[in-house]
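Okay, so here's just one chain, in structure tokens, the form predicted on its own.
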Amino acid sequence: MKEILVATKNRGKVREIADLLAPFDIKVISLLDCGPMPQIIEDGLTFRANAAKKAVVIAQHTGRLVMGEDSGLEVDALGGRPGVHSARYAGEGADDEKNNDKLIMELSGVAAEKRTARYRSAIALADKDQLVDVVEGACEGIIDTERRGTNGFGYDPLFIVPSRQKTFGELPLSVKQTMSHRANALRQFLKILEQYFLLR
């Protein structure tokens, strides 16, 4: 079996992707599972450049295949934020509840068409030569001023998915698999990764 390493210690992050990996018979292990790692300081401007960082940082220190994810809310209303910060957006340390407080504040009195958002989502792959590559994926949504659900992470109880008026947390992670962010960047990963293989 393939393994590969995810540059994460996200529980939540791993769980997803190691579901929609499972499929196509790769392990998928985390930082979780590792010792000591160097710290890795999330400073790019994009998803981009910080998935690529996490990435080549990890796959120099392990000399393992390593995939570094970053993704996050980009809110129309807020001029794109919180983008690159959607983890820390009230401040270093912030947890889930924290975020979506601020969340809410700051979208309170807008109106519901005008809450449009998204998720995105960059995964880069490197070995401990290089950067491979990095793809992206992107899933549109209307952010509720309520939690709905309790199921996913992040701003999930917050993101309304039209087609299905129910948001992320309300959904199941089976649904959801089908249609995120995430899902549409590892189904571009998944050619670059097989591509990788065939290669060696």
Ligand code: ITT
Given for the second form:
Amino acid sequence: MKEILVATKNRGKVREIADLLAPFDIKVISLLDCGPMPQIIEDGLTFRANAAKKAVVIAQHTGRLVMGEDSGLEVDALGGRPGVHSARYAGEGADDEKNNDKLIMELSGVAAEKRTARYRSAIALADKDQLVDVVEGACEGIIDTERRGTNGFGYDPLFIVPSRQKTFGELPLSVKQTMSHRANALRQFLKILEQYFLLR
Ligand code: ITT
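Output block for the form predicted together with the ligand, input the form predicted on its own:
Okay, now the whole complex, with that chain kicking things off.
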């Protein structure tokens, strides 16, 4: 069975990526299954740059086939913030609760029609020591004034999917997996993965 190491410690991401790759006979492992790894400094200005860095650093260290994923939320009323800083929006070491509290606070008083946002995901493939390719996906939404639902992770309880009038916190994972930024990027990723396996 083919195996890919996902260069992440985020359990929410691992769950979604493993679920999306399940039909393709690819075993997914993550940094949560590995011993000590080099620290990855996420200092890129774009999701693409950070995804590539995660993949290459871990591929160089392990000699394996590695996927790096970098994602975040761009809120229009905040000029695109928190963007690449989404995981640490409320400060270094901040958790989802603190990040959501800060988002609710920063958007207080912003009218419904100005609460537009999107999730973005970049996914990179690296093999041993070189970058193979990077792909991207996005998902448009509206930021709610209060949390709704407990599904998903990160900003999902605040992220309303306009076509459903519900947050990803309220919708089942099976629905998120048909439309999320990560699912959209992963569809592209599967094409580069297929090419990669064909060329080997
Ligand atoms: P790794 O670097 O180990 O992959 P991380 O959580 O630090 O884990 P990122 O740097 O890519 O990952 O930050 C992504 C953040 O963006 C994540 O912590 C959430 O706050 C938010 N985010 C990304 N995708 C999301 C999703 O599908 N649902 C909710 N929030 C999401």
